[in-house]
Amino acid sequence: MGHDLHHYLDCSATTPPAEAVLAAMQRCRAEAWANPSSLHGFGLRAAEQLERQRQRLAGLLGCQAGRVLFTSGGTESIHLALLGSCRGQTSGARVLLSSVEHPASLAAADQLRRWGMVVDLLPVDRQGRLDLERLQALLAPPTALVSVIWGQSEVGSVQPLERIGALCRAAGIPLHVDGVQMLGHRPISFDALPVDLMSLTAHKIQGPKGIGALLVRDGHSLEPLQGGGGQEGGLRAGTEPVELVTGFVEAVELRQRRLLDHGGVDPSSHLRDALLQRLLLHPGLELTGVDPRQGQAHQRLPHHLSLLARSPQGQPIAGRQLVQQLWRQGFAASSGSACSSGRQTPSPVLLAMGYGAEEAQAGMRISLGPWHGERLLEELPAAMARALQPFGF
């Protein structure tokens, strides 16, 4: 049962590649395997495929093809966005991030600190939503860049991007958005958003690992992080993986088509809401992040649930232990907090949201894929009840 894809509930971590994605990659491997920089016919065929896919992706994401830079994934895109935007800034220039960013953004921010820049983490409320008043107060010199995670991977909170972007635009400060978790779950039209940079990756939406993109607003100045052959407009040297690019674009098209077929709404949200209703019948579980049943569905990722578990005495249950017990029931979920050398540490995201240190070790995440159906409504709550038995239920 543990190998049944229906029991894989960790789609915010990664997803299995879709059959159509694998087929598109196989065709590309057969027809356009050469180096796109080569001037012979084999290379020209690969170059044509690469640019055709770039145009296709730009069309799907509502921007010009020249605004799409292919990278190795979300982490590289984030680093290129933050570090590439801030090279040459004077010491003491400030970058603003939310306090619930992905570790990739925090790692890039650490590098900025080493360059002499000031990094401020903006507070969030109990649901993980950004304090817009604090943001607005800091949108003045020496602030040089704002970077915000659109859909939070651990607790599912969706930031009000249009409002954040409008504040940044009014202040003349560029905005980078980590769109990794949002891609495929809400239609994206980059040119219509008040955003200057957006980081994306393929493997969260049934595309291949090792490929992502950075969308860059026309006129935004960016410095490369690595030199070499001058690929990607001189901003990202290295031979382009045309096969991975093809798989990425195919995955985006599949997800965009699914959204269009359902009026622009991810149909996973209906299953997620029903699942939440049943899971919360168990007295040991509570929701973290925005409650989508309270008329705030747009403020939470549609395929995402995050829970905190407590014993009958009210003591937090380590999320890692509960995830292991759930796997013994055949279901793959994830612990909300980081593990290091076998030890669980409090989640920085839950700490930033005001949870205590013990509570911040008790988070777990369930994230759905397009293949999940109503079977889960019976099977998962029963499996969760069995997984909680060793903790006194």
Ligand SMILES: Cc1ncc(COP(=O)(O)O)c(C=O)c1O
Given for the second form:
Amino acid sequence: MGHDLHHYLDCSATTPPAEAVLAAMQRCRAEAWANPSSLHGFGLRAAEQLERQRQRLAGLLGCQAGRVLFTSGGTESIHLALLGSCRGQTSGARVLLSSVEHPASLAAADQLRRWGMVVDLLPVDRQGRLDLERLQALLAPPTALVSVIWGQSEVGSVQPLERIGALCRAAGIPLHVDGVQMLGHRPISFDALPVDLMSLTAHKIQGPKGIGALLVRDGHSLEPLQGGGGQEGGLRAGTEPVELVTGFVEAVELRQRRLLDHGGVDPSSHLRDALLQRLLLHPGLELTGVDPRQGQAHQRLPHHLSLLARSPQGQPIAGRQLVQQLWRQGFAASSGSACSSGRQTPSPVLLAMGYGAEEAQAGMRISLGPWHGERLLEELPAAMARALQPFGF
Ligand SMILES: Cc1ncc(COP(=O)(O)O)c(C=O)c1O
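The form predicted together with the named molecule is what I want next, because the block you gave corresponds to the form predicted on its own; please supply it.
Entire complex below, previous chain first.
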């Protein structure tokens, strides 16, 4: 029990590669395995494949091919965006982040702090939405960069990118967006967004692990973080993994097609809403983050649910324990973000949203994939009820 994909509810952590992705990578491995920088025919074939994929990705994401940098994934893209944009900033320059960023952005911001920059974490409301007034008040010198997570991995909140971008544009301050969780769940047209940098990764959308991209607005100045062979326009040295790039772009196209087939809306949202409805019938469960059923669907990732469990006495139930109980019932979910689920500490994201320390250990996340269907509507609430029994229900 529990090893069929139907039971895998942790797509915000990662996803299994799609068959079409594996097939595209297999073809590439056979035909374009050489070093794209080599001058012979083998290399030329790899270079052509790489540039074809770059063009294809740029077409899918509405940006110019020359503005796509391939990286090893979200973490590296975020570091390149933040550190590469702030090299050479004077001490005391300020960077603004939301207080619900992914640990990768917080780690990059820590490095900026060590360089002498000031890092301000902007407050969010109880649903995890950025305080735009506070942002606007700080959009003046010495602020040099703003970085926000578009779709929050742990609680699913979606920030109003157009409004944030418009404020940053008006102040002439560049904006980096962590688009890792959003890619594949909403059509992205980079050139139409008031955004200067966007970090993406392949493995959350059934692409391979170890590949991602940083989209960089024309005219935005970026310094490389590593030297070497001068690949990616000198901004990201290292022999390009053409096979992973091919798998990444295939995955983006599959998701893009799925979105287009459903009028630009991720069809998982309907299943998610119905699931939420049923799960909340249990007296021990409450939702964290935005309720998508209350006309605010665009403010929550469409495949994402985050819950907090309490005992009949109202005591928060450790998310980790509930996840273990749910796994005994055959379903794989996550307690908070995958990166911190190895240890049980209060979630900084729930703390930032105003939850208490005990409540902030009681979060759990359910994130759906395209393969999930109506079958979940009966099976998951029943499994959840059984998983909650040891806690007094
Ligand atoms: C919002 C967000 N940003 C960044 C990352 C890091 O991406 P990657 O695993 O590709 O380094 C993740 C993945 O956990 C994420 O959810």
